[in-house]
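First comes one chain, alone, set out as structure tokens in the form predicted on its own.
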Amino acid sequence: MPSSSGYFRTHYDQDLRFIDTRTQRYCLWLLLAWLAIYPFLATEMLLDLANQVLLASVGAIALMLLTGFAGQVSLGHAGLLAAGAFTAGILFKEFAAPVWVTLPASAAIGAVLGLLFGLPSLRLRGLYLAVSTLALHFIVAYLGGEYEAKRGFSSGIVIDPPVLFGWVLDSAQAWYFVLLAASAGTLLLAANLLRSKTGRAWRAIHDREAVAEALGVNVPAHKLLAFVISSSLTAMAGCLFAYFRGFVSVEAFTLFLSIQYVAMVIVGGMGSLLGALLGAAFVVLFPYGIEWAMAILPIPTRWSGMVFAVDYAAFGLVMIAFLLFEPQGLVGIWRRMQNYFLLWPFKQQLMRK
């Protein structure tokens, strides 16, 4: 995207570039260097938080493709995560399948579920579509709970750490690099999809379906494709979640988890991959920020056991605040800050003119 500093693209081949200027290239190299040394400098807690953010970013990008770009509302994200996690857990317990089998199997299950539950999108829109996708969550949660009960896994399905090329992923540092690769791969896949014919069709459907169809876009096919791709990526994230946590339990995939992922898209900024990353980081770190604030503020002792209640209340207030006062989300704030420094000191002169 051309920046406000005066850089404009003049050829179509420039539109295919991820990096436009030398400043962006230097910033990217600095970011990559920081990401490479971060696990060796961070404490165990900070490293675990980074792993949670990287894992959540995969699901957030998947939901952003579906909702932020294709315009299809979904409340079944937790169900898709559960489907991927239970696929990995069942294949591991029943057949001792390695990660090279469970990961593509989870992606395939997610694609099938996306196709099945994407069919209502051909007839339903808005709230009705959201309710239809909500059924996915309850169906997968019920089936997962039945499997746990019949197999006697009352505390969840325990999964051994995966082995990649003889490397056992049993440490936070090892998981950091795996999740970083998964997040970066998902981001590159999403960015390339959005630059393709498919991505342009999704944007047209998001803006106005009737106009997109008049322009020759196969609306039903592209809607189903959005559900399939998003669901497949989400199920893979669920598989990684199962291995990362070392167990699978239906209690981990509540309806509140779906709401959290919707919040990642809203708070981060609709229609932006950067917004998905910022939203994932914000939602993951928000409860820890509330806990830290309650620890340092002079709060009565009787309130110390109300951390979860305060967290839920503050989470709801933050979502309402973003919807009312900052509909563009965190990415909108970032762009205004970027434009301020890019235009300074000429901004005031332009405003006077």
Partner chain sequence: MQTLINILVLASIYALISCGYVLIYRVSRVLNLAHGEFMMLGAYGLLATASSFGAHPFAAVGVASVMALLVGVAIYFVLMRHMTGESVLAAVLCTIAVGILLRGLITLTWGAQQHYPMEQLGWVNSSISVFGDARISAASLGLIIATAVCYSGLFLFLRYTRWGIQMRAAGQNPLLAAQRGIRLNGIYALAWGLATFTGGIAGMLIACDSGLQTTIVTIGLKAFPATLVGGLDSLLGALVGSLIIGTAEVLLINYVDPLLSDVAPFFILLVMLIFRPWGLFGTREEIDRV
Given for the second form:
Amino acid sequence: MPSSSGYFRTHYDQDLRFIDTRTQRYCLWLLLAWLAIYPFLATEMLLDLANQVLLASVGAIALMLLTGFAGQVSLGHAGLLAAGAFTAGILFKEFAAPVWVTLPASAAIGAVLGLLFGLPSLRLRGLYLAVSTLALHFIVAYLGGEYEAKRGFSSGIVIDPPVLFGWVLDSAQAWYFVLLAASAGTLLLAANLLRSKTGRAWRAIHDREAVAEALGVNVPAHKLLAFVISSSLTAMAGCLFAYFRGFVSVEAFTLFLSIQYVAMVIVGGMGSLLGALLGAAFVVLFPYGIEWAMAILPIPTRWSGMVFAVDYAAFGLVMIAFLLFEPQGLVGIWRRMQNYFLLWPFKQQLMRK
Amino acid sequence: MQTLINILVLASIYALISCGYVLIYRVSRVLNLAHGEFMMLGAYGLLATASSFGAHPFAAVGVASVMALLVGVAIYFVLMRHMTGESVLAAVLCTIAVGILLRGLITLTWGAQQHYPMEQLGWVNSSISVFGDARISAASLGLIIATAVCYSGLFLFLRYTRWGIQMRAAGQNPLLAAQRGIRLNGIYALAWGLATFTGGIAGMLIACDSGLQTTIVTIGLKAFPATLVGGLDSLLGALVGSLIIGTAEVLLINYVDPLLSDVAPFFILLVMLIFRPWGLFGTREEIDRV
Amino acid sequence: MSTPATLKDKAILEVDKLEVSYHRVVTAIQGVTLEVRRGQIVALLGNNGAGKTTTLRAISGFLGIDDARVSEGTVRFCGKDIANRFPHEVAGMGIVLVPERDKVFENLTVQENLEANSPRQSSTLSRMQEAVYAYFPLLARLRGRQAGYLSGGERQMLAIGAALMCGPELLLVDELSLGLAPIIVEELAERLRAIRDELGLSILLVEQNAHVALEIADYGYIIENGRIVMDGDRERLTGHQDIQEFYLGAGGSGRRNYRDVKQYRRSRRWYG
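Follow the form predicted on its own with the form predicted together with its partner chain, if you could.
Okay, now the whole complex, with that chain kicking things off.
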């Protein structure tokens, strides 16, 4: 709720509520309704895009919890996704395990890895922590590659579509609803965590560790908790990713993927769940936007064969632009727009943080 | 004996790249994760000058080195200057973004195929035999020499010249440095320039030795653990760290599993971070929060 | 004082109705007006949080770092407006600050600390260095020592010496006496006065310790809650009863009653 809306919370209960006003409730219903009928209206392409966004949003929310709220940097997100995907792949290949085994197993592996990723955070801060997660990313990727090589799946592991309650998940529409549920579930979990004691402790740690400790927050425990929760959510996302693609390969989990997830958090807006969603959508749709732009813009023909390079360059540019000019991300723009219309015709006073 | 030579070559590659990380970190407290890309840019710069100055190979190398230096200065003034005062994470991400941008642009300009700048320069990468049966390629020998020259140059520069002293001063206490009339922007730009210069030279020599492709970036990334193991703010540390990482890698390739060589640096890094995060020779300090 | 009268007339630093606000919200100092004349030592006295450091930062260009800015008033140095300039520009014009804390580069040796500075004319570098060693012979002996291993007094000497290397016309000294033994403070103060006499520079001395400051200052300002509440030359300030009471700690004639104190508070409001 923007501060200039004229709506002020006068009660602690209101502070904890998800929905403040009636308008918001109506908007939410509208959104839900639209989400429900979307797969029946959208083209195959649009549906696939929506699926990718929903899948990415799970990982983005997980990273947002860790980086945006608890303030712990991680450059190893792709490693965690890989861990989840490989858990699914290996369990499927070796034991033909069904999805209701692989998903919790991924979560468990993610939690263990989260603990490992988090341990350095007890001693390291900022830069050094980022580096240690980076190192872990490489180690996880190596283990995955090693498995592929040793078992002879040099091009990757193929996974059959999962079966849920007798349903075979092989249509895009079915996936849409599964992913929507996963994304919504993650969002609800995150929102609930954030308004609880844990969430407040994370924010305190983010703002200043020493003060948080002085105020009675168990800093090490909460840091580790942040890592564990975030990692386990991410690993589950990785597991879903494996099933969604029907294929697991270490090639998919590059450092660039980690950076893309960090970019989601940055572009969306630090410290906002809405930001995670917006960022996920932005980063996932970005290459398609580039492709589309390249199709209609007059560009040198020799570039057309190198879409990925154009994509890289443009992605770097956009990241720089956001870091320089809009550190608050898409959420910042959104809030400013809200304020503008709420206050119109008065000019808004820009308050710097 | 050959193993020893291999270790020396690899360590000097890492060391030459590492000093760029150290310079920038020590002076401006920014971790430049685009260093691998700068290295690559230096190498492609040589490729460009080699085709236009084909007749004068030394001129080509000289022009390419100066270009590498200018790129660093330009990056600082155009971009990193605006990141001062922002959080450490933002600055680091900015360098990552620069790296991605550069990688894209380089691929667009030169394509993804393999190039051989050494041939374009008209030089032959002959193999020289040293100490009996051990052999070393000319470019590798150049690398070792370049590393020695760069390091001794940097040591002397930082120790005895006024700019060097000002650089150390600015790195230690930028506020006080500004109070004393030291131009921080100039000093920072110089550090960036020197970093891209040394990185560029490393890139050129590696490209001469084993051909040029966009995958050269990985080497830059692997030099990073070497820097951290030695201590992010110590040149001497970078040297020692490079030796350690280089040794470990060569031994692993020879005796255990070549696949391991890609992770080994990061594994050592992780162990180091757990037991002595500030590195062997680094100064212990509180690192900024996010 | 010993300053020649001919030099005294010219104001080198004029701060006029200066107002500084942090984050565009909090006003730290309000309507501070003060003046340093050529060759003068001026003391700015005040308690913790009175606005002394903010005033100094406004002069030396260090507000930007804390998201503060001069929101009103002017700072003029030799007639030029220098408000909201960059620190190295201000230093280049001839105003050099000796900060309160972190005043030396700890990893550098004494010699390097002196060399690191950017003098306005580089030709004078070695000559200035000799001069600094002449003022502080102790530093010459510690030449090769790392500054991190110096004692508080030695650091202060080094900081003053390094500031002199920049060839200042106006030296800003933040808390000369902080954390130092009285005997060293005395010595440093004498040294400062000698330097002033010899180099003819002006000094703005910011102090909590009014004793020391008023001993060497020609003129003094007293700042409280971000306003100048009283000013005058040395004789006037040291002679003033309230100054004696509140800043010099001279109890004099036993306890005073509350009404007198209130009287002081009222009067200083009018001064502001």
